[in-house]
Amino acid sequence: MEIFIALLKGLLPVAYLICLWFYGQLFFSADETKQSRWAKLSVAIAVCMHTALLFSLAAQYHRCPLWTQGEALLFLAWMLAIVHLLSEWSADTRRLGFFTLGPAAFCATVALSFLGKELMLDAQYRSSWFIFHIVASLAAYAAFSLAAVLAALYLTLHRKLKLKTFDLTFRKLPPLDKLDKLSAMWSFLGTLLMLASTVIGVWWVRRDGLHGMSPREIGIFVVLAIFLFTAAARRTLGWRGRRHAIWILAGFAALVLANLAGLHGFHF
């Protein structure tokens, strides 16, 4: 067994890493019919080889692999990564696939330096509720990542027709309503996850008889409130286009610099 998870360590990075030169080619390229043969099966034999190294991590540690620094990491470039095939099966974003799989590589690669076995919670927050509540806050991170990264290529594409700059770049992206939309129907699902993550802890906070959040904890409710709002003012104040991007990018900015801080979950 600790061979193999060796082995899942070593070749997951080399995998994505082939997943985004298939995926850049495909984007950059003129031809894209091979490319997207390739990128399509470079991405499910990454995706099943970091589905294996989740499984083994379980079989080797007798427990959720989600407990730790790295393990949190590894999974959340998992849901990333899961968050990439549904965009790309669902609303047919694979010419997207260099911008929108580099997260899960990303935190994929970083997650191996982490990885250990060293236990690094509390006998109290060894719960079945405690695992569901950083499952859906993991889920919500990973789809607040993909609207960020359609946001910000949504003004990549602004810019560049305000300047009539069409290069290849403004050639291959979507139209400007469809990334709009890609985006705000990623960031809402977000939104919706990290509530459920809020009531999940909630009650296991209550149900457990825990202490709860410290007051600067609760610092990560800002991220919460900056997508709520998003939400809301696009549906009732009709925010649509740049101004609705620009908020999703400074919501996971508050999420990138809460989750630095430490201000709640893991502390690297």
Given for the second form:
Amino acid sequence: MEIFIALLKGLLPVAYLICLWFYGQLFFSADETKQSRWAKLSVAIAVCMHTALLFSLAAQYHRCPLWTQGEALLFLAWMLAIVHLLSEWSADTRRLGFFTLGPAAFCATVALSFLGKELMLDAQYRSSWFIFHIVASLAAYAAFSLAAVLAALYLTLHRKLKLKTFDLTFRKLPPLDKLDKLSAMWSFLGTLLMLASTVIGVWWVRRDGLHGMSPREIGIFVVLAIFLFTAAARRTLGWRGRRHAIWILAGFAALVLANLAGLHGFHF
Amino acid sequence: MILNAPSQPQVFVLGANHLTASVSLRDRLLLDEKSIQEFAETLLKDGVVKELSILSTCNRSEIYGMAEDPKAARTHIENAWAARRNVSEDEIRTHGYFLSETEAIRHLFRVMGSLDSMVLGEMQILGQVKDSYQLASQNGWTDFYLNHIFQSGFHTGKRIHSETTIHEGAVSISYAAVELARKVLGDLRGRVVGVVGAGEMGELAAQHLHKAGARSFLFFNRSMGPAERMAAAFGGESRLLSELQEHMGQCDIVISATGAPDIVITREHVQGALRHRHGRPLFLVDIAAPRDIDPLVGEIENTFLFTIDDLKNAVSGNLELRRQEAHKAEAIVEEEAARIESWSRALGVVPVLRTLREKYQAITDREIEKWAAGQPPELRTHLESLGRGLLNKFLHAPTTRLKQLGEQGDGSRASYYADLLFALAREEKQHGD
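Given the form predicted alone above, I would also like to look at the protein as it appears in the form predicted together with the partner chain.
What follows is the entire complex, opening with the chain shown before.
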């Protein structure tokens, strides 16, 4: 098992790099049919390897591989790849794979260098509610990441339209309306998942008698507030397009900052 | 006696196109489906032309054929064409072209790849060639050679379509407006289009938008007559220009093409319209000269304004890109033409291969007959199977090698030595006797 895990750990970044290569070719070259086939195959292989690694780690540790930062990051990378596949399947965004899979490849590579180096979490955290909380959070992060990538692409295309720059990126990007709707959809989904995760987290903390409020919790509440406001403003004030994209990017930046603040600081 | 390949028919093309002939000559050379049927049958009747396919569109009329003597075929076709249509042989000769062998194949592949089209990259031609080939094939005018060449041509056309972007990007002003609208709004089905002014340009843009799926049109004009006429043509509504501000909020796309000397759509008009749009983007195209829409409109949030100069830039950019992609397409044509050339060369060894197989098949059959006489039928089946297997294995290497030599252009020398080594000619002569 250890050899298999070591092999997967070595091959996974390579698999993601190959994916990015083919998706890059798909975006930047003319021969889309051929590149699309290779991109589809490469992402299927990378996701299968990633899934196999997560299952192997679970089998080796006899628990969900979510307890350390490295494991959580590896799981986040997997969620990002899944979210990319869902988007590709539901909204035909394969052309954007170079951008939407980029965060997955980055997180997976960073996670692998952290794996097995950290201390285990305290026994208090070994609750099944913790797993629900983490999975919902990571799914929300993945949805927010995709929304942020789409929002950034929206702003890129918006700028090109305003400046009348009809270059390759202009031609390859999907319509503004599609980018706007997709980023709104993924940010709303992320908001729902983040809300679910927060509710589970608060319930679990209260049940187990944990207390405390660290910068991370404050940051997450700020993130939630930004995304809830963005969704509400879109619906009620008609804040679509550029303004909406900027708010999504602001929310995502707040999310990154909140996570840089470190882990939860509860005490018992 | 050494075996000689029977004289192999050569491919040729005789025709005239937009580069070589005037519109009036092209019109006179044009053949409709019925004329093509009669003309093809006339040409094939006396055997000078062995196979043919006739392509006739407004930009080109071409006859692709196979003949043992292409020069004779050329004269024959020119005479028949001149007799059928109101043209002289001299006109065809002066304003047309005649190409044979690799040049003809390359020409066909360039046509199919839309490299020879009036608008570079206009892929409609591939469908037209397909139709003409289908007609020829259904009537039995094509056979082994032309079938193979046309199939390779379709493959070349598909490769050019999928491996290059030669067909991408609008190359007309009004279609460029539609493409930009799609870039902003996505699917145009169900979008509301407002056309300001009832001029030709506005009508052309409306036509393209209608084709792209837009179904709700509002036509604004100073007088109701022209607006009503356009509304009737596109199934929309007509309004007076003075009502524009009131209705602009409903429109997703506004195309302005009036002859007015002053600004017709101001920043205030658009800001007012956006209040009713709940953040939905507004796409505006100003194709009037002088301008109809205040340039400051382009600075408003969720508003995208394009002028005729922007559209011209988009078109020229697309044309330049098509020209760049044409280099890649030419390389594909060369690659595929070279493949056909090597296939054609390999055909030179086909008679030797056929004789070789026939000779050894006959030997095998005789031996099986000798050993199977008076034996149970199962044994005959086994012997036949053994004979077939051995024959295939023994002949595999010489067959492959002969084909390779043929493809490399050494077909005659290879045939000569194969004939000497396997005594094919003598055997044929004995059988002939």
